[in-house]
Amino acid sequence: MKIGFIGLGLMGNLMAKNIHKSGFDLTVYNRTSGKTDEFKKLGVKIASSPKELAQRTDVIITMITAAQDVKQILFGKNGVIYGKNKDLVVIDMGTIGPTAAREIAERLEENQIDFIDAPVTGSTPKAKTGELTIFVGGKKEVFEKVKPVLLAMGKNIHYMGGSGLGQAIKMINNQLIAATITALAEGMLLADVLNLNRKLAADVLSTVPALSPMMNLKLSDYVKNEFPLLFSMSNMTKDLKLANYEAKKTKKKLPLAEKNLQLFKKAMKKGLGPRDFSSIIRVID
């Protein structure tokens, strides 16, 4: 299969490189063209538009932050739908929510293009090693067709069912991550007020079942009070908005997710959007 990749940001850059390393015939496109320079040096082909990318490839992967931007890439001027080859498959691997995924799937189907929603988790460390966890929604036969490409980027691949269900489990995953990291931040602040050394507290907490793998990953950041960027505050805020939006559509209340969203909105107002989401401790403090 000839693979096209759109969105060479923090995660997409690493994911596209793993596709290239796996031996696939890769062509990339990025709205900010400078991000394609290092791929050109690797011998990867560069497309001038999504339309051209579609003309060259069998599978197109998008790794773009917001649903409206994905739609623009697919359906806008010089979009993917205007250059498709026969049997083209589009895989979106960002977090855009179940509603947007289903809307995109329906519009692509009208243009005889198959769609898979396949959001990822594992952040940049797993993106670099090609060990991402990937949640998949869409037609089972299409998933089986593109699975070799997904295996170039991830090791834990979960087929969840029809369109939007990959996004659904990603909503749950990120709502849990936000909740646990907020709880960890409060735990470190509680250690401070109780005059307990953060390093000592972290050493003990790393041995108990209360901590998730993500919390363990962030423990040392809280000890050092430094938060290297793995997943931005703006992205987590966006994902919490999506989770709350999906719940409210069915009049379901998610009190913790709602409170967390308000906290993350405060972080955005303080200018922490580009920072790692674990710096939420600075808002709580």
Contents of the next structure:
2 protein chains.
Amino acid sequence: MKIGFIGLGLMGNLMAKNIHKSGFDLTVYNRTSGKTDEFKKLGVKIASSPKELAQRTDVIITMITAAQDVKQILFGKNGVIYGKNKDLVVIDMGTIGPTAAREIAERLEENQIDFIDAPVTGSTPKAKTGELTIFVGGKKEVFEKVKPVLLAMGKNIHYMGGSGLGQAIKMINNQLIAATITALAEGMLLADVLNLNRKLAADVLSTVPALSPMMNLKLSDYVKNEFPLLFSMSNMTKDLKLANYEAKKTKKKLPLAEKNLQLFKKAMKKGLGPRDFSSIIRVID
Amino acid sequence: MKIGFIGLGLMGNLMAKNIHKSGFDLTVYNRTSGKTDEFKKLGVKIASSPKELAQRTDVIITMITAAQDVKQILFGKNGVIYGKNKDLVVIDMGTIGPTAAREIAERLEENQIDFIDAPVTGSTPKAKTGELTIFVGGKKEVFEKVKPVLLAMGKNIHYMGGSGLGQAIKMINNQLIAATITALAEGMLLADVLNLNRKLAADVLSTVPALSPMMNLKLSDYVKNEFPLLFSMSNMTKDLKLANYEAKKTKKKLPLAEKNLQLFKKAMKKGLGPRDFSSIIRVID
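To complete the pair, please output the form predicted in complex with another copy of the chain; the form predicted alone was given just before.
What follows is the entire complex, opening with the chain shown before.
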């Protein structure tokens, strides 16, 4: 299986390297060409356009932040659809939401290209070790075909069903992370208000059933009042927007997720976009 | 140490029995006298008023829902302060909030009575097995003195510092539980909206770092759409009110906890007060 990879950012860079390490025949493309240099040194082939990448490979993986950019890469000038060979499969591993994933799946299908949505969770530490959790939506037989390359990047691979359902569970997962971390931040502010030392509060909270592993991971951020970057405020804001958008599309409301999005937007306005999302505590007062 | 117990409700009943089983000399009082019958059968002594209970015991434990009722028992007609003997210690184990706990501590101190706030978590299953988690606020030496009786009811006992700090961490804990369960409910509604089967979503969510043990416990409620009573909506509403009240007192706001309280109030209006708080999903739409 010849693999093409597009989007060598923080995550994609590490994921592509694991594909290469696993012995797959890898070709990469990146809009910012500087990012391909280290791959050239590793002996990885470089394509000059998504179209060229499609001509040379069997599976194309995209790891790009915005849905609009994924569409440009696939359907724009010199896009993937213009270079497709027989049996091409496209796997999008970014978080673009179920609606965009379903739109892309449909449009690719019109071009006889199979599509899998396969967003990931675990951030850079798990991307580096090839232990990402991957949520998959799309045709089962297409998933089975590309599973070996997913296993080069991830450990826990969950097949969720048809197109967009990988994105669906990712939305839910990130909405939960965002809500629980904002709640933790409010809990720490409540400790301040009540003159309860944050360190002592954190020590006790780390032992109670109310705390998730993710909340436990972030406890020390609030004790030290330092927020090392693991997942950016801007990415989490994007994901919360997607979750609320999907609910609104069917005339549903998620009141807590909506209020949380307001807080995240406030953080963005305050310039916290590139910071870790746990710094949400800075806009609560 | 002679122990007096007031408030033989769902939780208090089980806690008092564990004190009796541990071999302490126990006397109970309850406003609803029918609740003392089974204790009489066990050979436990019955007092006819809080005053009489205070005259006969060294430590009085109150396990009563509302702060106002605790104050009535302590300071009202035939209240505890009128029957105090030398070295009496009062331990309140309900969830009444830091402000009420500090008021009570002060007023008891004026009457030369020591006070410990020691709210619990773990609900009836842990109350039954004597494995409650207990959060303690008050003077360290008073805590050390009454620790043996706390150990008859609980396993993890956390001394948090001065008066009200047991209540403080309990507020934070319950605010976290309320927020995380509402977020889980919204996650499940998002699954519905996205045509993702709740059972499949729950299976995957049970494996991710975003889920706390408490959320994991409640996952099956949302899959079955049944909400067996573990902790009532009305009690959780009370606790969320207390958390928001404490923040407002110092001109702080907890936006997510405030929005969540709105939802809980809506559930109360809908008559869900006696139901488990996980049925909060019924007012999200």
